[in-house]
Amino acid sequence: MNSPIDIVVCLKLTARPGVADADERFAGVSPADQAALETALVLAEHSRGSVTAAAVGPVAAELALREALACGAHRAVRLDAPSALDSAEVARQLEGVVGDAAIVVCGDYSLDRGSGSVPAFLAHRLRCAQALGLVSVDHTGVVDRMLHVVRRLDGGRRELLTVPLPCVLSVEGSVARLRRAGLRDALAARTTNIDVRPSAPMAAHAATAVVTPYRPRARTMMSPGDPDPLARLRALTDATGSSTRGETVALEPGEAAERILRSLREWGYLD
């Protein structure tokens, strides 16, 4: 008989678009995170496993964790950290909470940035299999430690995958509908202890390279000496001058370099 497996579901509490972050009344998790929680609960039921709900953020993140406890999660862990962390740092913080979990389930997007990159960063740090952007998860395969999933591809296509454990999954909101918590469970979740852990020291990530379109260097041109404004404008724009044609020159390397530098100075690209 297979031993029970540990499952971790990662949740993120965010404010709804257009609502201030400080107003917790309108905060919640995305439909994808709700589907991730339901997927983790069903996987635990089929494998006799346990579900740990994890979140990175301030005290307000405990709202999402208590909802997970009310729905059936066995434990809740909050890493005390600022809410505005990039995806790579969130995955680094979650690495210590996930530990030796057999399955990590995440939503494929959140309600704020919606980049969906945390699961990929987390799978990289854990060095385990990953299946992202799933539209279906077959729960029956968990007893054999093999999950059969369906992944969305571009152009309306689908990809069938067999994912070995341990693994990281990210699911879309259509995968499952979160069960409704009972009144007794919801009341009990209000006073359930949440394991609050200090965040690890922030890592220094390299700045993201900014790619911009090519823009040629500004040319340095002599000031026109003619006092007439129209003549000065014609000289600056060269509107009436004839276009120059290319010239083929055969020179030795040293002479060719000197010719190039001289031409760049004449054209105004070098001082």
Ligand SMILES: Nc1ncnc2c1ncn2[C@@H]1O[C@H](COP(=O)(O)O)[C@@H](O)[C@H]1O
The other form holds:
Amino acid sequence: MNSPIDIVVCLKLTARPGVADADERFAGVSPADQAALETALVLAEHSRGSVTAAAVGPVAAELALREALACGAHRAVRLDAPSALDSAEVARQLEGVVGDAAIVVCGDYSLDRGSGSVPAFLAHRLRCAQALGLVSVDHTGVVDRMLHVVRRLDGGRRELLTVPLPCVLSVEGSVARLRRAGLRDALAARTTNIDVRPSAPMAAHAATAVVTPYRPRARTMMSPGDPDPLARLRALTDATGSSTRGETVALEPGEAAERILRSLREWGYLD
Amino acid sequence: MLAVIPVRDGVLPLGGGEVAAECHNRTLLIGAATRTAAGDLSGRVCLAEVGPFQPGAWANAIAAAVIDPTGMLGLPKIVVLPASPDGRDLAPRIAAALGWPLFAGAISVSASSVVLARDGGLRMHTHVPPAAFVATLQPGVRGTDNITAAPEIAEIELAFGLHHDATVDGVLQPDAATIDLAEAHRILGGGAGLGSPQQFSELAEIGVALQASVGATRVVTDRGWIGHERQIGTTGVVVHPDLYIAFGVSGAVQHTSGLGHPHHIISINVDPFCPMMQLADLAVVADANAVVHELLVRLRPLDPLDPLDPLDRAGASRE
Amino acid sequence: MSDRTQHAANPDVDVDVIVVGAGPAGSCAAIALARAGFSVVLLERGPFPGSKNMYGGVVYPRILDELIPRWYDEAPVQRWITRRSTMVMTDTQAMSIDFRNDAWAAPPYNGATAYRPDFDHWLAGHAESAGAQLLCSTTATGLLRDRSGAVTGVTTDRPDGDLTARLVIACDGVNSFLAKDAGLYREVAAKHYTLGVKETIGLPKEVIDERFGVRGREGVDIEIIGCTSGVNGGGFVYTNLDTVAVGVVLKLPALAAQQLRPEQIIAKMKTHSAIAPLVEGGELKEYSAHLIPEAGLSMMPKLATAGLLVAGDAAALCLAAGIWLEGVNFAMASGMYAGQAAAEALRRGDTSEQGLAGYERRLTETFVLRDHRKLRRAPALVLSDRVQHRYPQMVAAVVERMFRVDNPDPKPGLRRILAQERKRAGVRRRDLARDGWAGLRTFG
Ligand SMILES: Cc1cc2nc3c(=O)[nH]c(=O)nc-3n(C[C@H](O)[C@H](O)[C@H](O)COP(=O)(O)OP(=O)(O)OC[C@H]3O[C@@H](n4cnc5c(N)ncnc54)[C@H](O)[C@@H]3O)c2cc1C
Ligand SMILES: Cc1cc2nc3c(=O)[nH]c(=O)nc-3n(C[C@H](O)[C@H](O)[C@H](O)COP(=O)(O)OP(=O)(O)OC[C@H]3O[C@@H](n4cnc5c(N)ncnc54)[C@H](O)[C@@H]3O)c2cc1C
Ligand SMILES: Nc1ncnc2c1ncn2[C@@H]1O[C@H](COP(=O)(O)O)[C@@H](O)[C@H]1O
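The structure above corresponds to the form predicted on its own; please provide the structure of the form predicted together with this ligand.
Now the full complex is given, and it begins with the chain already shown.
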């Protein structure tokens, strides 16, 4: 067997999406980050390696790190920084923690920002290979310093990749279920020392945004090719992105079911 | 503005045409069989025929070409890629190589404003961008323009330096398990509003009765309640049903952009104002879990299930 | 966090004490023990203390003076209760006794509305800073026992999840699995429980201030009889800063018999002309339900057995006696006394049932059991059919006739009205006298 492999897993603590005021008590890491942690732990088990959990953020982020320690991460590093950094900046901060680690595992996108760009920024800084948006990771290759993974493409296609180490991976939440921390480990993790490092000096940036509820953009469409005039009309009217197209009703569940079935009959989907 | 579109085997990625249109038809196609893909575009198209996807190598080469004053790309200040898997993976590396900021997952991009979908696609962040930046455009939000003329094609040589990339061993065509979804005329979609995996087995039963396939949002596939191959959306399967019934789906842009244009949409949600309800022909404000149950009872009349007992309800809500 | 030893003095066990449940009872027990220098593990099944806990909305934290002096400077309070109403209603009438006390708006205060996720989280924070080890997302699934039957620890739902201790304090709330597992309850019938359900309704603070006639941090607490669609029970309306809690407490057998759903009962109550103007136009934020141990003394389990103490709702110490709905203060007090008694027993090295007798003694000497003794007949009385169905009718009718102006007829005498309305409501004089006497003995 080759030398042990050091693995870094990047965890981001986010408030529950949709919850307006970011209350840290309700915060957690995304399913994707949980899957990343499990992937890192299994890779380490297959290679006698060690796992470092890293988070960029304020003290609250240690919640995620302690959970990682409880699950078996060997050490934890928090880069002290405000929570709303842009992705390039997060990657820059993380670079210092990664050092000589052979594998960095991230979630494929964070719940709030959802850019999925931190891992690619990190790979660029580290000048190493990346394999992002993975739906499966074969752990056996790790001893040969070659990972065989499956990446999701569009249209339901998937890509088989061989990734040389060092590399940055990002995984989808469905890749692995995070193990449940043992009782003693969970207790011990409460007081394990977390290595807190001041953040590297931050690049000034001004990403102030106006925040509004999501509204679909007006779509431009090719002129409808459908020979049916009604369908053409429909395509055109839908294309304006007009928001309300139907009726809204508040009903008890039983009535709701009746109403749905009635509409399905009217529209010809049911006899 | 320049559209940078990664091409695989002569096929444009999801959202490729929209990015070209957003950039007023100034496009760089990079990848394999780019000339074939150019047939779906108009305007000025540069082709970089460089083989399989290699984000590390490509990013540096593209960045060099973008800032090359003698090059044929015309010194664009705004580079836009589709937020398809390849585009999303490539864009940050191009941005980093250029030292320009990245706006990922935009709904619209122009020199004066960039609108991003954030918080699970439920909110929009509108930015006034700097002079030079890179963005990815969410597929399905814009639509494409009519192609009026054949593209004006030029080939471009990119300079590759030393790089590290993964090697592509092959591409798997869509899972047999998802074929039915991609081709289904009727789809039942389950979202985070459904409370447990149990509802998805009930949904499958309803699917049998209505001759519909079952799909889900990413929140659900991430939880492992249904296979990831059943995820509907721009990063999952893009579907084109006639009928879509959404149970507890908020209607995030990444989901609805992969929905095609159903003739009929029914949405069941407790929030009457979420985007899925706005899109629906019939928007029902109700608990989707209970509605699933009631539908099942009605579609399976031989086996009526006991109504909930108040004591059970009390017990259940203690959990 | 204090640097006090994290490990048990006795090397054969993991910790000195395991407290199960980080509700008000558990946190107070943990504070008392950790301050006394013992190692404590506080287990909570929710992701954080209070995350899943619900109640009506008013706490009376006086008892905290002992554990957290000047708690009122830091506790996460919504409003200070300065106005209490007791309301009797029929479908179309309502009569209130309304009391306002300006002194309750200043330290040391009396009651306050607070959200449980805030309050429990805050209290558990004090347990942690006292040195207790709080472990969330962890459910105690059973008790460990030695050959003699003495409790020696708990099993949990985590891998490698057995934890041993010299003493376990069960503060796991109503329907305590641990107290039952230890055989401390004789039999627990459904009739001993009421079901509490509550809606939290969002309204702008200024609107609440105006509708309830309060300002600043002043708050209102309204208890209601006769608003439960014929199901024996009671209702309440409490003000938070920018939400109003509207709820009902329903007797379980009656609820089952009437075939009504709790949310229907709340919906009906909200349409009553005495309630509707208070909550109109609000946005429903939350609906929740929880059981309440209602029968007080008559269902109280044994409070201790070798190696185990039970406190708070787990010991059925909630006081749900009609116009009183107090549980959090009883939970905090019993938790604290359990912690003190446990510390005493541990110091003496005797955690047998006799060694733990200091707990029940403390409860007997203080309001915890005194109030329960005194009000032991209250639940039965308040939830009796007469109080529930006949008296509201009668009282409303009497008051209506007193205030009705029937000129040119002269005003009738009160005595006559009383007698007529008593008959009309079908209340026998004997019962009225008996209930009056019971009420006096109970509440007097
Ligand atoms: C790069 C990227 C790619 C993505 N790709 C995809 C993709 O391909 N496909 C996809 O689906 N998502 C995708 N997402 C995720 C997407 O942004 C949303 O987070 C996701 O679609 C939301 O799923 P949801 O509607 O199930 O959950 P939520 O947004 O949490 O919505 C749940 C809905 O259920 C309702 N609800 C709650 N309880 C009930 C109840 N009892 N009864 C009825 N309704 C109830 C709520 O009101 C809400 O509207 C992607 C995100 C990113 C960042
Ligand atoms: C509708 C309603 C209205 C009420 N209104 C009021 C009011 O206005 N004022 C008032 O003072 N009281 C009120 N009460 C009563 C009050 O809520 C309770 O008496 C009080 O919460 C009891 O506190 P406790 O600590 O004993 O239990 P709880 O508050 O129930 O706490 C028990 C804790 O233990 C945890 N737990 C349970 N089992 C386990 C396990 N196996 N392992 C680990 N953890 C576990 C739970 O998650 C919880 O955090 C009301 C109750 C109801 C239902
Ligand atoms: N502040 C952070 N600290 C640690 N890891 C992060 C942070 N932000 C993002 N990441 C990682 O990058 C992934 C993608 O995030 P994003 O690019 O924000 O969508 C996440 O799933 C994490 O693994």
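We call the rigid core whatever largest set of C-alpha positions still superposes within 1.5 Å between the two forms. Numbering follows the first chain given and starts at 1. Bear in mind the structure is a predicted one, so any value in this text is a computation, not a measurement.
Trainee: When the rigid core is overlaid, by how much has the CA of G254 moved between the two forms, in Å to one decimal?
Mentor: With the rigid core fitted, the alpha carbon of G254 is displaced 80.2 Å between the two forms.
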